[in-house]
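In structure tokens, the next block holds one chain alone, the form predicted alone.
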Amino acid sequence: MRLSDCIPGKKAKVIDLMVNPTYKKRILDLGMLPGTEVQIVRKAPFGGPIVVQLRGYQVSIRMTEAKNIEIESVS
């Protein structure tokens, strides 16, 4: 499962960054390790960023990395 295709207020947990080199960097040093719990708080329309929730502060992404950003229901 992708992150983009999560439905606000799931829980997840990263499995894999499958994006390019200089934003997974970006990515990590935001703390979204493999492992790292998330959960998606929203999504702006027409294909927007993503608000996510991970250690307890949230960052927005944008829905084209979201897509390459695999993850794991946690229930």
Second form
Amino acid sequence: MRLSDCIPGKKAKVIDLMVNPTYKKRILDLGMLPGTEVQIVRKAPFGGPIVVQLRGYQVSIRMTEAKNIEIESVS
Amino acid sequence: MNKSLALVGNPNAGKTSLFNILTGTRQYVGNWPGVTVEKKEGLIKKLPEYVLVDLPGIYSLSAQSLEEQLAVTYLLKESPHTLINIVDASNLERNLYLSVQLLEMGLPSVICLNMMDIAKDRGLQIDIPALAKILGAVVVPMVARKANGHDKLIDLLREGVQNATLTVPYPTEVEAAIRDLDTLLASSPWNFRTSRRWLALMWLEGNETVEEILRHQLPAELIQQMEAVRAAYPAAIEHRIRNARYDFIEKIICEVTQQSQNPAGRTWSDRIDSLLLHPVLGIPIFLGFMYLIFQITFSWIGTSLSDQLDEWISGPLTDWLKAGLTAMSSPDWFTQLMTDGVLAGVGSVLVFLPQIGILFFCLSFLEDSGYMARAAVLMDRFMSMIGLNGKAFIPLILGFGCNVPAIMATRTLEDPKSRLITALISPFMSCSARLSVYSLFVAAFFKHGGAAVVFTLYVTGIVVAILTAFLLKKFVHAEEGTFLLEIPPYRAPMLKSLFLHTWDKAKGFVRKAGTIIFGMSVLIWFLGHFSWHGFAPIEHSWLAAIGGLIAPLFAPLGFATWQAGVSLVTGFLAKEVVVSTMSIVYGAGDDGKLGDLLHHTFTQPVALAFLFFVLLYTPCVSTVVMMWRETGSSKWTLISVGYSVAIAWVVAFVVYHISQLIF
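Here we have the form predicted alone; I need the corresponding form predicted in complex with the partner chain.
So here's everything in the complex, that chain up top.
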């Protein structure tokens, strides 16, 4: 499952980040590592950026990247 | 030489608040060497031997945008005496990532645990002594916004701070690589102030800034050996280092914090966002805010204050000046120069001070409250259509205040080509200086629906910027860069910092009135009163000749008068000068208001065309210089100047002809 498919409010765990190296460095620095618990807070219509909550704060990323972030849902 | 204190921290961690509290008004703005990014420095009253340097906010030491690179380069090259690391206690986990990296550097460091009040409100308890023990550094709890806790920081700094000694445990093979590199570095002739272990780590992580400095400082042979060490380990070693750091931080969080309430509940910030970032309502609300700002600046508060100021300047102040000059028995021409030249010119611009102050106040409010980040999210989809990133929207909004900081703010973007495009389109954002021209004309010609006219002007500026970006996309292949933007919780802006910011901008405006506008007023008065034959009526003066020379260019736009021509030429120095020039050329000194005098040569359609021309034509000389410095390209700067005049002419032409049908 990809982060882009996640329903707002549901919790998930990051499995793999299949994004370009520069982006990966940055998102890892911001604390989104494999194993980190994330939650989509809100999605914009027409494929606008999504807001993701992790480690107690919120960050906005684009759908293009969210589509390349592999997750598994956590009950 | 003063010893330097570097203020480092994540964006939104409260750096500016702490900086303001520590330095008060003893701060000054310079530039970072070689670039135009503002470098804020300040003196602390109780610590006279130090100078405090405010670094751009960073999330980690692996820098990508230019601002981040500056911060990291400063830490490495200037090697500050002590690091003051400000940490947001309510967002401890991510903030500690930078702290850990900084502490690993091994420089003397203090940690300021800011926003203790917010952390407490969220039910987060932090065992500060335990945290200090694990990190091996002093931790000072504080609420910078409420000026709480900084006295202790000053005491600590006065006593002197120990070098940081934090050692994060890394996986075995990382540790082995660190050892190898440490041995190599120990043999080097260069004397490090930072810890060798930290340099080794940065080398393994592939930190570009550190790598560049090492390559510069160390013999090539040693660099080769270091490269061999790095190559011997799997490529993912940098990720393992990051993982280990976050593992270490998770452990710290576990040990030193206690969450008493259920944090899953929606915070009030989330509730606000569900409205302001609403899928459908978000953008209309954003536009609503913009409109509201124009109403406040324009209709509700700004204009009435401006009117009062205007009455005072053209009434009592002019009378006093005249009386004073007569008492000193000054010659007639000098009295005229002072009243009809200087006071009319400078005064006509100064009356817009309230409106400009209010506009900056509103923009600072949006920025400090955290709404700007939301605006970037809302606009990202839209910005990506013109090949830009939502983040590029923030410099554009700042352009409403002044185009110069807008161009400077493009430094926060990662991709150099997006920076170029954003810098090139930002002058179309209608700056507050142009507002003075709008105010004048709207008051004279559009008594009803003035705010709507001004709003249309602003929107037109945005539309032209967008179309220009579209056009540029064909010639400049910009990458959109990474859109990864923190959404900070909403915060009630601190009144003191709003006023400080507004005061700062207002001061700049007054200074401009006192220098450039003063000088121009004197010059225009002379040009307007003399010709080759000496003292002459204004219609036969040099000024009329200059204006008349270019006036035919504007005939298709409806304002082919020499007065309009001259004001547009002088407007290149600063857009406010358009107003002061008109005030002088129409002789709006003590008798009669400038607005009424304009009715002789302008009609409603002509006034509209003139306003659109002023909106779009070449921005002021400071903006052009800034653009030249930032883009580093004379070619693009010249293109921008030529293009904006052309587009202004075309748009004004269309507006003139359409509005003739309407009015």
